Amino acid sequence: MSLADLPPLREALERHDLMARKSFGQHFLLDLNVTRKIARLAQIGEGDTVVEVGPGPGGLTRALLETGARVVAIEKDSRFLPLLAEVAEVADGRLELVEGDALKVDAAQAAGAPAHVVSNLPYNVGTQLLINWLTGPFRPLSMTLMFQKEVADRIVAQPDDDAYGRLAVISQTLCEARTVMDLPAKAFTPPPKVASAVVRLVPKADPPPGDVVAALERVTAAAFGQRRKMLRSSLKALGGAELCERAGVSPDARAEVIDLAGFLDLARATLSTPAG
């Protein structure tokens, strides 16, 4: 038996009497044409190692395996493990199942090798997982991730966009980020109340050092925490107008108009000792 011989996903779900759990933010992609397109957009191929979070019934898992990749699937909902085990049986040893919460699992250890991340992320933890992968010890080779459209827009937003904020600044400082696919709610089972989008993030070759990234997190938290205020006020605890002047940024500007370079200058300025 091969991957091609597996039963359709709807049939597999019915046989195992499985339904999506709202508490887990589950919405399944059952159309293999869609999941295969995501695998292509992720540029995954034979010999790659891929971490997938929340595989559920395994639609995206099957598409990733079809590329010849090795897949490490992290699933919190134990109900799906028997169904996924059936996929593993015909995957020639290329599917490893890890039962656990992706927010707690050591993804680097689970992968055992440099890895890409390709996932239809559970809506309730997607943003936190992205931040963890951007700033934590596990640094994926690339990330191709499904989010709610609203979250995807926040990741790729530019200055002066309504969606521009802390997530855009941190994501784009560390990665090249772009939306590669939009999906309507009807593409999912059950359909969510919102549309979705796939974002591809590729780490930059020369990212800022860790202390600057940590400072950037502090600066953006303060600046966008009071985004309607001028920076002299929103960044008061970090130095306010004096900090802005050291960074060469107008203290009368608001966070929503400051570009990546400006925020990096502000972050570096928090690490420098004021003259005097």
Given for the second form:
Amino acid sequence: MSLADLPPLREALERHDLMARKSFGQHFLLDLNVTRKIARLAQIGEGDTVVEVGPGPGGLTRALLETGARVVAIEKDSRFLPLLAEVAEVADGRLELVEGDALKVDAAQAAGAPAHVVSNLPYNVGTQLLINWLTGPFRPLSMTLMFQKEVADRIVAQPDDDAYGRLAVISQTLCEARTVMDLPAKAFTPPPKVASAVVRLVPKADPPPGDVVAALERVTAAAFGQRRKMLRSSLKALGGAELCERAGVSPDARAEVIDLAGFLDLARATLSTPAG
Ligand code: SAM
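What would the structure be for the form predicted together with S-adenosylmethionine, rather than the form predicted on its own?
Below, the chain from earlier opens the complete complex, with every other chain and molecule after it.
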């Protein structure tokens, strides 16, 4: 038997008597044409290692395996493991299943090689997982991730957009980020309340050093924590107007108009001593 001989996903779910659970953020993609498109957009191919969070019934997992990639799939809901084991049986040793919480699993160790991440993320932990992959010890080669549309918009937002904030600044400082696919709620079973979108993030070759990124997190937390205030006031604890002047940024501006370069200048300025 091969991957092509596996039963349709709906049939596999019925045979294993599996229903989606809200508490696990379960909204399944049961149309293999959609999951194949996501695998194509992720630019995954033979020889790649992919970490997939939340394989669930395995629709995206099947599409990733069809490319010839090796897949390490981390699933928290143990009910899906027997169904996924059937997929592993026909995957020529290229599917490894890890039962656990993706927030706690050491993904670098589980992958055992530099890896891409492709996932239809559980909405309740999606943003936290992205932040972990952007700033934590496991740095994926690329990330192709399904989010609620509202979160996707916050990742790719530009200055002056309503959705522009910390997530946009941190994501776009470290990665090239763009929305590659929009999906209506009805594409999922059961449909969520909101639309979704796939964002592809590719780490930049020359990111700022860790201390600058940590400073950027502090600056954006303060600036967007009081986004209607001028920077002289929202950044008061970090140096206020004096810090802005050293960074070459107007102290009268609000966070929402400052571009990536402006925030990086502010972050670097917090690390340098004020001129005496
Ligand atoms: N990939 C499947 C698909 O596209 O049909 C399922 C996607 S569903 C939106 C999210 C999946 O993540 C579910 O299978 C759920 O059980 C799993 N999940 C939820 N929280 C998780 C966590 N903390 N760690 C790992 N998997 C998790």
